[in-house]
Structures are given as structure tokens and as C-alpha cells.
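Shown here is one chain on its own, the form predicted alone, set out as C-alpha cells.
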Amino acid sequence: MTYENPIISGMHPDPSICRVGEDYYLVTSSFEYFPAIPIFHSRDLVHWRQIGHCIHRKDQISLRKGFPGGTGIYAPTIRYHEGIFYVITTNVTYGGEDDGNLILWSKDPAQGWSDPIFVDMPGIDPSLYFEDGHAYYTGAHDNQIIFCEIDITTGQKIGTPRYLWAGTGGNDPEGPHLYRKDGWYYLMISEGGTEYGHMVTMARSRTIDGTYESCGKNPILSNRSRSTAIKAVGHADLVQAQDGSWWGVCLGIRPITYPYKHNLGRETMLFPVAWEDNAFPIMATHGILEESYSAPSFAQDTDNTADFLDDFSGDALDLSWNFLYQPEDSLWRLGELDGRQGLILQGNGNPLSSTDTVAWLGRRQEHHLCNATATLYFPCADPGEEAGMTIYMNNRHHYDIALIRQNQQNYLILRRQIGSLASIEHMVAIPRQEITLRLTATKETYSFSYSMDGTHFLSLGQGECDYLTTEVGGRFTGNYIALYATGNGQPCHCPALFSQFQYQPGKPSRQ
């Protein structure tokens, strides 16, 4: 049995990884959305099922806004420890409410997670290692990676912090993780950015304080310089299997254009790794990642359908669902508007453009071929008022197909906005306040039609996906495809109300 990367699609960053008995556990980034640090779930380390989300209460933490793909949730690390799950992560909000290292804990992980215990070290990508009634804190600090003990209870030092190493030259080395195995200290990092020129890279102590060796074949994990599927791989972490085979787990980016562009975010890989007696592992294909390979001796042969399909008729939202920051509970409900059942999105005065909070919900382009439709009903009455799908990279770069009022007629849009270019590129008139609209997706293309009965579908327009990605607009985070309203300037008089949302990925529907 054989298994693709990547294991997680869509953007699932800086992943961690743990197990406990027969069951493992990966925590990814979230950045600005809501709820954050989503929590998978395997018993075979190719099949994943999200159980729930580290912060899934508005009160938990508050989220940085106005810096699109760049505050928020970085690098969470997940850990069990004597009957308790710990996630250690960085809430960015340059200086602003909540900033710096954080502690959570659960004793179930699909059940949910303590408030916060903020941590008295500086830096960012922290981890956790337990030994011997110690828990000792490594993260990235001025370029350099810094380690201290500290009480897992409070979240305070014990000791002196210092600086164990700062890598092999590349720049920014972070994301460190400790592991021992055979009488050695392993530090385990990544260096070059989080980019196409990322690696991870591995030193060694006999002390877990003392001087770190650097590996003489680093970096030991990069596709740097490769003419690989999957690029810019780095951000590892390592976990020993019930078999007592080891397995590693990082970010990679599957470019769909040259010039390389990414358009769905960093996803999360899956890699061999081979140890010899008093030796650095080999991970991967001799520090090279491929797309495919065996599968753990333990693995299921199961068909995980990535088909979604929700009608909002239940008393909580799916949890592949997020919003912008957290939400506003006046923007959004569950429930029946004019004898429809949906999800209810009441537009405030902010638009899509808007840095601030946004009657947004949205959930993750998993796959470079896709369909996406949703059944809108909204019975607009004022000028500016607008509600519809949007696939979504940030609040600059995003296309949009939406129902509008204009000149006391119901129209439906095509809009794509590219940085500070924002158009109206098609425009229908629509007889009706009830209409259900599709996204298709290629490597190439985001395609936009509607249709009156739910069956024949009319073409709207297209836009290119290279305006889409990280390389062109984006920073850290990758596309949504999400479902809005919005008053343009005013609060919306009229809510929204999405009655059916499907997601198809494959070869894309033809009209």
C-alpha cells in the first residue's frame, strides 16, 4: 500500500505531531482564523479526521486584526505528558492584546482545551520536551534557538535562558523540536524561510543543555533546488510509531505555475525516517521528499472521500468551517429565515476590502481541481447591499460572484479585486432573490456560473488563480472559499441565508 502527499491538503502549516498508545495527533497554524489550531486525528498517519480545534472559545484568546496572513496562531507544537495533552504555540499581534508564547492544555483533545497559560520567553515556533519531572522550553529567538526549563504550570522560567544554536548559516532558524535516542540530544530545525529555499537541518548534544554538533550531511530534509512536484519542505517534526518505525511530518507547497505560484497555502507531508545505532536519521528519500511512498506497516486501506456537503440544518457549524478573527454573534446564526433553513449571515458596513470583522465564513481550497456551490437566498431591498461566494486569499486579492441591488433590481456580479485594482467585470440581471452559484477550480482558472434551478448552470466569467497566491498577493496563509454579506458602507437591512453549501474535488464539472 502506497499513499500521496500531501496527507493533509489545503493550508495546514508547521505541522505537530504525537502519539499516545495506538492513536496519534497533529496540530497545525491557523493565523487569523476562527476557531484556531485545528486538531487531527489518525490511527495509521495516512488517514486524518479533524476532532475539533485548540481554541474553539471567542474568550480564549483575542486575534490580531489588519495585517491579512500575518498575526495570529504560528507553529503550534503538540506533546502528551503523564495523562495530559499540552499544545505550546505564538499568538503575533505585533505588540497588541494577547502577544507572545502560550500553553494549552486538554486531558481530551476533541473535548476541549484550558484557557491560556502564557509563557515568560521571548521569540516565536516554540516546543516542549519532557524529562525526568522537567519540561524545558526551546523557540526562535534572534535568529538563534534558546532553551530554558520552565513550570508547565504557570508558564514561568526556571533558570537562565540560553542560546543551544543558531544553524547551519541559512537565515531564520526556527521551528525547533528536541529528541532522544540513543544517548543523544537531537535538535531538529528549520532555516532558509519558509520559502522555496526552506530546509531542516539537525544537531546534536550529550546533554540537553551543552554544545550542539551539526549533522555533516545538512541539511537533512530539503527539495530546495529540485525539480520536485512538492516544494519549499522544512518545518518537521518526528514521531516513533507502535511498529518502532519512525515517521516525520512537514510543511510543502505544490506549485501550479512557472514562475512557481501557490495558490492553496503550505500542506502537511508525510516522510519515512531511518535511524542508524549512534547516527542522524535519514529522512525521506536520502533528505529528498517525493509525492508518494509505502505506507506504515499498520495502515488502513480505507477510501477518505474529501466530497463535503452541508445543508447548515444542525445546531453547530462543521468544523472545517472558520471565520475572520473571531466572530461577531451578531453576523451570523444558524436557523430558518422565510421558512428556509441555513446558515444566516447578517452583513454589517464592512466589505470584503475591510481588514476588520466581516460577515465571513469560510473553509480551506483543498484541492487544485474542485467544485464548489452554495445556494443563496437573499431578499435585497437597499442600494450597496451584497451577499454571495468568494474565493478568498486575503482582503486584496480575492474574486467574487455576489447578488447586489441596484436601481431597484436584483443583479448578479463577477468582481475580481488584484491589490488596489477592484472591478465589476460581469453583470446580470436576476429575476429573482433565490439563485444557486458555483466556483470551479483548475490549476488555471477560477470559473464563476449560476443557475436558476439548481441543474443548468450559465457561465458569469473567469479569472486567473496566478493572482491568487502567496508569490503575488499572499503572505503565510492560502485560499478560502468562503460565503459573505455585506452593506458596503451600511449594515445590511436584509440577512442572507445560505441554504446548502457542496464541495466536489476532481475533474471539474462541465457546463
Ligand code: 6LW
Given for the second form:
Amino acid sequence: MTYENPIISGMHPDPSICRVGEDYYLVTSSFEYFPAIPIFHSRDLVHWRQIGHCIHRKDQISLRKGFPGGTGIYAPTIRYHEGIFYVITTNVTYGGEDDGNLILWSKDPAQGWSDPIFVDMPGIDPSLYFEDGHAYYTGAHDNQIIFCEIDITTGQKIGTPRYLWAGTGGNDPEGPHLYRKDGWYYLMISEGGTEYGHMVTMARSRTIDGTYESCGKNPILSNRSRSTAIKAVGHADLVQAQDGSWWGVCLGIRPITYPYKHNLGRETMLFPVAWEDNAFPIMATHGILEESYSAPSFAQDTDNTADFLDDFSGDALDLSWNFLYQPEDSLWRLGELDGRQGLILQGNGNPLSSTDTVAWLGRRQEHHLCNATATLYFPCADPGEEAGMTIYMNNRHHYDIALIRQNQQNYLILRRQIGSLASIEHMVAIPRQEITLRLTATKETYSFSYSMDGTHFLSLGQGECDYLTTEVGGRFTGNYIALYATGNGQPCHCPALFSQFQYQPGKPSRQ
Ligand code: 6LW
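Next, report the structure of the form predicted in complex with the ligand; the form predicted alone has already been given.
Let us now look at the entire complex, which starts with that chain.
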């Protein structure tokens, strides 16, 4: 059996992995989105199912508003030690509330996580290494890898921090993890930045605090200057499987155009690792990550369909949904409106271009080719009221199909915002309060259509994918498909009810 990369598609960067018996757990970065730090479970390394989030209560931590794609939760590491799961991460707030490195712990990762234990160490990309009752922190600070023993229960330093390694000369030495094998401490890091020059390098030492000597074959993993479909591979973590084999996870991107641009963010990849005794490991295909590999011998032939249908009839949201920042309770609920059941968004005055809290609920675009459909009931009556669906890179880069109220009429609009340019490209009068909206994505275009009966769709217009890419308007995040409501400057009196949300990969419909 073979598998295809990515193993977790859509924006899931900086993966970290651990094994407990025959169960694998994986976490990724989540930036300004809430709940934060999605956690996945797998029995075979190839098929992953989200089981929760490590930051799932609004009072666990505050996420800084105002810097989309650049603040919030960066690069978590997950480790299991003596019956407890530990996740260490950084809340990047640029000096705001709850800034810095913190540990969350859980005895059952699907059931809930602790309040944060702030760690008295600087830097980003923190990692933990446990040995003989001691816990060690490594992180990226001041263009080097910083290291110190810490008290895992309080986050306090034990002893004096020291620098272990500055890498091989690439920019941004970061994403460190320590492993012990055959009497060596192996320090794996990433260099070159998280873009097309990204690479994984390694050094080793006989003692944990150094001296670390660089592997002669560095970088041990990189797709820079290669004609591979997956680019920018880096920020890796390793795990030894129950059969003794070694595997790595890392982030990578899948460009859609030339010159390269990508719209799904950085995704999680899996690769085999050959690790002989006393030698540095050989990663993927002699250090190059391919799209497809033979799966682990214990892989299961599970049909992992990514089709997703949500009628919002449950008590809680599906784990794949995210808010922008911690949501205000007044902005959303699951329930009934005028005899219809669904997700109710109650817009505040913040427009979609705001960096503040918006009535917004989204899930990642996980496939280059996909359809997303939702039915919207929006009996709006006041000027400025708006509700719809958006393909959203961030507040300055998004395309929206929405019902609005203008000149005492309801219109359906297609708005495109590309940086500081915002324009309503198409507008049709719609004498109705209920309509089905559809987004169809290819590698080239995002197309929008609508239907009065849920079956026959009429085209409203389209826009290029290029302008909703990391290279044009993004930073660390990838595109979301979101439902939203706003009063555009004043509270929206009219609630918007969304029902029958459907996401289907790989099947762009003919229109
Ligand atoms: C993360 C850094 C990186 O902290 O990007 O690719 C940053 N690696 O290690 C944000 O994801």
C-alpha cells in the first residue's frame, strides 16, 4: 500500500508527533484561529482523525487581534511522558497579553487540556525532551538554539540557559527537537526560513548540552532547487514506530502557479527515515521529499473520505470549524430561526476587512479542487446588512458571495478584496431571503454561483486564485472557507441562518 502527501491537507504547519503504544498523536500551529492547536490521532501514520484541540476553552489564553497570519499559536511540540501528554507552544502577541512559551498537559487528549503553564524561557518553536526524571527545553532564540532544564510543573528554569547550535549558516535556525539514539543526542532543526529555501539540518553530541557537531550531509532534508511538486519542506519531527521503523513529519507547500504561489498554506507531510546505528538518519528519498511512499507495514486500508456535510443540528460545532480569535457569545449560536434549524450568525459592526472579531465561522480549504455549498436565510432589512460565504486568506485578501441590503432591496454580490483594492464585481437583485451559495475552486479560479431551488445553479462570477495566496497577501496561514455576517459599521439587526453546509473535494461541478 502506498500513501500520498500531504497526509493532513490544508493549513496544518509545523507538525509535531508522538507515539503511545500503537497510537500516534500529532499537533500543528493554528495562529489567530480558535479553538487552537488541532490534535489528531492515527493508528497507522497515514490516516489521521482530529480528536480535539489543546486550546479549547476561551479562558485558557487570549489571542492577540490585529496582525492576521502573524500572531497567535506557533509551532507546538507534543510529547508523552509517564502517562501525561505535554504540548509546549508559543503564543506570539508581540508584547500583548499571555505572550510567550507555555505548556498544556492532558491525561486524555480528546477530553481536554490544562490551563497554560508559562515557561520562563525566551524564543519560539519550543520543544521538550525528557530523560531520567529531567525535562529539557529547546527553542529558537537570537538565531541560535537555546537550551535549559526546566521544572515541567512550574515552567521555571533549572540552571543557566545555553546555546547549543546555530545551524549550518541558513537564516532562521528554528524548530529544534532532541532525540537520543545509540549514545548520541541528535539535535534536528530547520533553516532557510519557511519558504522555498527551507531545509532540515542535524547535529549530534555525546552529552546533552554539547558540543554539537554538524552532520556532513546537511541539509538532511530539503526540496530547495528541486522540481518536486512539494516545495519548502522543513520543520520536521521524528517518531519511532512500534515495529522499530522511523518516520518523519514535516511541513511542505503545493504551489498552484509559476512563479510559485500557494493558497492552502503549509500542509503536513509524512516521510520514511532510514536510521542506521551510530549514523545520521537518511530522510525521505536521499533527503528529498516525494509525493508518494510505501506506507508503514501496519497501515490500514481505510477509506478516508473528506466529504463533509453539516446541517448544524448537533449541540456542538464539528471540530473542523474555527472562529477568528475567541468568539463572542453574542455573535453565534446553533439553533432555530423562523422555523429553520442551523448556524445563526449575528453580525456586529466589524466588516470582513476588520482585524477585530467578526461573526465568522470557517474551515480550511483542504484541496485545490473543491466545492463548498451552503444555504443562507437572511431576511435583512437595514442598509449595510450583509451575510454570505467567503474564501478567505485574511482580512485584506478574500472573495465573498453575499446577500446585502441596499436601496431597500436585497442583492446578491460578488466582492473581491485584494489588498487595499475592494470592489463589488457583480450584483444581482434577489427578491428572496433564502438562497443557496456555492464556491467552486480549481487551481486557477474561485468561481461563485447561486441557486434558488438548491439544484440549478447560476454563475455569479469568478476570481483568480493567485491573489489569495501566501506569496501575494498571506503570511503563515492558508485559505479558509467561511460563513459570515456583518452590519458594516453598525450592529446587524438581522440574524443570518446557515444550513446544509457541504464541502466536497475534487469534484468541481459543471455550471
Ligand atoms: C514557525 C517556524 C516556522 O514558528 O514558521 O516553518 C513559523 N517554520 O518554525 C510559523 O509557523
